[in-house]
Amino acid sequence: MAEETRQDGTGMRAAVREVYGPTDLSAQPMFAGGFINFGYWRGVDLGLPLGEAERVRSQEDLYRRVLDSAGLPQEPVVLEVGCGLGMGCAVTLREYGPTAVTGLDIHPEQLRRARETHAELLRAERGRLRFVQGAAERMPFGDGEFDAVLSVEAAQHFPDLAAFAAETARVLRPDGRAAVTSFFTVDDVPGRPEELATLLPTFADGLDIARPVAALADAFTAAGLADVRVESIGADVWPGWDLWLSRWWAADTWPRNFRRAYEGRVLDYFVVTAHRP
């Protein structure tokens, strides 16, 4: 097994361990405010100069887009899988009136940073917010603990979507909701992984895994979830993300290939929702 795809005892792959550990992607300037996502830019005027405030808003708005898509009940118990620094957990707690929010992440360094970042909030909320270590494919929770399972730009790292879907179905209560957003290939045409590996080093080094969005939708269905829906939101992600990247990278550099992959109908950004009957 290649080094970039080798997993440690927790199931964490080497590229994930490096990027979210020593490299600390959350500290990079393109991910302002501690969030680590490409952003949902519908509410941002891309014709005006972009600053950190607009960038942070785009990342918060991606969480709002997913939370709204989930169709949360009143006072839900919410799990975020791949929570990173927990910035989305804080948005959920602040704006959506949950009974409790749990952030799950496989990386111990991310959880350490999350607990440090939100130390005051953890104290103030007295148990409404917690951060737990665990893999998306082996969630350390009992059956039916949550009203909603969310994941924002993390599923591209999950080695086993079928196991993630099965665990999502298991930890959801009856009529619980799942909402996942991330980037996937638009189809399963042979050669897509190789095509993306040529365009984007994150696919070449094993950080991101090239899979069609249908793989997640089918996994949810196979796990017993119902009303599985797939929606492209790429038109509100890729242009803004590419414009933001232009602050640091020229048009002919590899980070700008995300938009090229989208425009070439290779890669897109999706929201996938489902519920447990």
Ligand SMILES: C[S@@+](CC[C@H](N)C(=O)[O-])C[C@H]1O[C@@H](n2cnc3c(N)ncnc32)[C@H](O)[C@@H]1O
The other form holds:
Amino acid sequence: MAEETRQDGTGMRAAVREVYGPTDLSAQPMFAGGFINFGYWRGVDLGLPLGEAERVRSQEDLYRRVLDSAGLPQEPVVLEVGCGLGMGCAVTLREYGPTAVTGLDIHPEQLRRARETHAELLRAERGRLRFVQGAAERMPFGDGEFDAVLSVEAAQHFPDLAAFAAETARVLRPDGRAAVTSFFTVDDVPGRPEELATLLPTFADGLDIARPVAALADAFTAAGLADVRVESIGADVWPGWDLWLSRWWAADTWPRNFRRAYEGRVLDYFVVTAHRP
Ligand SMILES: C[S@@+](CC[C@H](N)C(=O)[O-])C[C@H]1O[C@@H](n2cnc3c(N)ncnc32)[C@H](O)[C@@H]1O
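What I would like now is the form predicted together with this ligand, since the data block earlier showed the form predicted alone; can you produce it?
Every component of the complex follows; first up is the chain already shown.
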């Protein structure tokens, strides 16, 4: 097995351990506000100069897009898988009236940052917010604990989508909702992983895993989830993300090749929703 794909005792792959380790990726200027996602830009006027406020809004709006798609019940008990610095957990808490929000992440450094960033909120909310270490494929929770399982731009790292889907189905209560957003290949035509590895170093080094979006949808169905829906949101992700990146990177350089992969109909950004019967 290649070094970059090897896992440690916690199931964390080497590339994930390195990228989310001592260097805080969220501090890079292409991200902002503690988030680490490409953003949902529909609410941002791309004809006007973009600043940090617009960039933060795009990342918050990606969370709002997923939360709105989930079909949450009143006062839900929410789990986010791959919560990073927990900025999306804070949006959920502030805007969606949950009973409680749990942020789960595999990386201890990310959780340390989350707890530091939200120290005040954790104190003030007295148990309504918590951050827990664990893998998407082996969640440290009991059966039926959550009304909703969300995940934002983390599933591209999960080595085993079938295990993630099975765990999602297990920790959801009956009629609970799942909503996942991330980037996947549009189909399983042979050669997709190699095409992406040529364009994008994060696929070449094993951080991101090239899989068709149908792999997640099928895994949800196989895990017993119902009403599985796949929606492309790429038109509201890639142009804004690419425009933001153009401040630092010329066309045809990493990471602007994400847009190339989208326009070449290789990769897209999706929201996948389902519910537990
Ligand atoms: C791109 S960041 C997204 C963070 C956050 N959702 C956001 O939008 O700001 C991906 C996160 O997924 C976490 N992660 C990667 N693989 C994981 C796994 N197998 N189980 C749980 N978390 C994982 C990483 O540690 C990282 O914090």
